[in-house]
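Just the one chain here, the form predicted on its own, laid out as structure tokens.
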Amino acid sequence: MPERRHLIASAIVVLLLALLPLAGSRYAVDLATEVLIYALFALSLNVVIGFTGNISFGHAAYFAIGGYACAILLTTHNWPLIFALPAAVVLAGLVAAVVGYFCVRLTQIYFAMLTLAFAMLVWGVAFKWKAVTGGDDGFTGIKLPAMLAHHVGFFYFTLAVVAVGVAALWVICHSAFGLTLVAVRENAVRAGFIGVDTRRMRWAAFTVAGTFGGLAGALFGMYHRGMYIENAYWTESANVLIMVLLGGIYSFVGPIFGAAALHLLQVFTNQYTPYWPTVLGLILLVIVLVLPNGLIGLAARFKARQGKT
């Protein structure tokens, strides 16, 4: 169970976010909505990276599957949101389970490359299946319930869904299952000797990550009223991977800070300069050379120094 101070801090954050629309700034509300979606996306990837120690280069596949599935069910088949959203999430989870079945048979760079290969397969389907996905034109004009048509209504919906998603991931990652994943990450051979089915545990983690990645994708598609093949491309996977690394892979909340920091930095950089790729390259250099444990690691080092003074 989370400590009382963590519950209080979480409640304060949710309350402050809930009060954000009262400031009267649509820009701030829209920006917060995007940050919430990317925070959930990054947290889902960290189940694979931070808790099992595997690097996935194809997590955008489940993000795109969730987004496309929800968009198609809402718009093409006129499903109500209460059915379309869970169905899209389940589909993303099922695809992740199938892909993960093959991926977890490999480790290290071979695992990473196979996740990328499957992700590019999903991208290829989205690109070629134009009659369903819209191809390179994208799937636009997603229908939403009237209560979500306004940006404030959608913000509160996103806040509620993400809060539930983060709480669910917290329970999963801090349960016996999550602790077993950490044991597999630290020493898979030793975990296997004490009776842990390491392959099955990694498979379960991969499925959980894909499921919550699909939820983030569904929210993203509804927010932007469209899904595009770029959302399934490897650059989207790289983007969320950098968010996780920037925040700190061995911390549950690290990816949240990493997602917020990277997305806000990208938005503000693009407002004043066209050199965002250069800035992103510098961020990668800083992570590798200075912040191997991310922003959470930096905060821990600062706190340790303060304690010595």
Contents of the next structure:
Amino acid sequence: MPERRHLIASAIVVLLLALLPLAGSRYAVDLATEVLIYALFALSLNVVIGFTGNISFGHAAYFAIGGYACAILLTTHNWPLIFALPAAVVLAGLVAAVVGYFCVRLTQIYFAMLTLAFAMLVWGVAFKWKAVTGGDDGFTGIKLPAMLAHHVGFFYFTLAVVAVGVAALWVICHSAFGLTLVAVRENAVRAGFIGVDTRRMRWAAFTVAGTFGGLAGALFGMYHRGMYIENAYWTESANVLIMVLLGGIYSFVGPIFGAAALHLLQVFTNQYTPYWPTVLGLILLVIVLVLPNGLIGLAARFKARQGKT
Amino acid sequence: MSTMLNIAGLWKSFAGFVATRDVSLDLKAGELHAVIGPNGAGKTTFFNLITGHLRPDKGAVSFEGRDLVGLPPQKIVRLGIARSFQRINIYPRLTVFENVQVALIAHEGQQWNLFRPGRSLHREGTAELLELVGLAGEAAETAGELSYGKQKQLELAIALASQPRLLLLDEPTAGMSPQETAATIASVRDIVKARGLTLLFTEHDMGVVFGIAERISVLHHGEIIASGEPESVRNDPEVKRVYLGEGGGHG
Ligand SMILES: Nc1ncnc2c1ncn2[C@@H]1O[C@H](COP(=O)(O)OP(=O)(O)O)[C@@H](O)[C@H]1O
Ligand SMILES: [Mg+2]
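Go ahead and give the structure of the form predicted in complex with its partner chain, now that the form predicted on its own is out.
Everything in the complex follows now, all chains and molecules, and the chain you saw is the first one.
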């Protein structure tokens, strides 16, 4: 069970976010919506990275599948949101299950390359299947229920969906399944000798990650009223990967902070300079050289030092 | 007593080097059986073949009438065979408690439960096992930071968590001090007897071997050169020549 202080802290965060629109700044509300979506996306990726110890370089695939599927069902097929959203999420999860079936046969760099290869295939489908996806023009003009048409309404919708998504991931990551995954990550051979089918565990984790990545993607498409092939491109996979690493892979909440920090930095940097890629490079350098356990690791170090003095 | 483990004509070679040569062995339920032999004799390889870590080139392994060849380790564990490793094989960054807790979770098949909080499961069972191997005081420590001897004890607790009927211990006291060795052996014997387990173990300390083994098999260059009661093995001229004569054993 979550400790009480965790529950209270989470409730306070949700409450504060819920009060944000009262400040009256559309800019702040939009920014918060984006951060929430990226936070869910990064958390979903960390089920693979932090909990199985394998780097996926193709997580944008599931984000894109969720986003396109939801967009197409809502708009082309006029499905109501209540069916379109779950269907999109299930589709992303199913594709992750199929792709994962092959990927978990490999580990390390081979695993990473295979996830990348499959993501490029997804990108290729989005690009080529113009009649359905809009190809390189993107899929635009997504129809949303009236309730969500206003940015504040959409923010509250996103807050609710992300809160439920994060809670679900929390439960999964702290379940018997999550603890066993950590054992698999730490020593797969030993895990096999206590009776765990390590490949199937990693397969399930991959599927969970894809499912929640799809949920984040569906929100993203609706928020932007469009999906574009760039959302399936490998740079998007790299971006979310950096969010996870920046936040810290060995902590459940780490990726949330990584997503917030990276996205806000990107937005602010873009206001003043055209050099975001350079700034991103510097961030990566900092992660590798001084923040191997991300922002969360930094916070833990700081706390330990304070405790000593 | 009935035959629990039946091994017939087992062969394994690594790039032309024969590590296991036509090994046959019957293990009766409830027996305490030691496999001895000089370093490199093929003891660990033999264990790896039984437990599914390696696949034999030829031969049969059957446990309680079931053919094990080709089964992956996780299936073999579920049939009732657990093992410890000569080279420490734990989760070094998890706590001592979690090391055992996960094994209990897996034994119950709860690794597929996505809802029940993992840390709340089997707290009592874990504490009991840690108590049994003398690690109750170290439960909260990071496993990798334990002394070598204690990590070996943890290996044993993890293996026991799978509630095996056949327990394979690969050099359970290697690297331990004489006191730790004596304590470990005493506790292994007590546990095995109390739970009615069958024990197959390798060990380099001849005092330990002759102290608890009811039967002994001697491996040499991958081949069993003698097998039987401790006294007959001790007096076997071939064994004396290749192994015991060398003044004990080494690893
Ligand atoms: N995976 C492997 N690949 C190649 N050679 C191996 C492998 N495992 C063991 N061997 C070789 O097989 C022989 C027996 O090793 P091992 O079973 O570890 O002996 P023991 O446990 O009796 O010391 C050694 O010569 C060792 O080098
Ligand atoms: Mg050995």
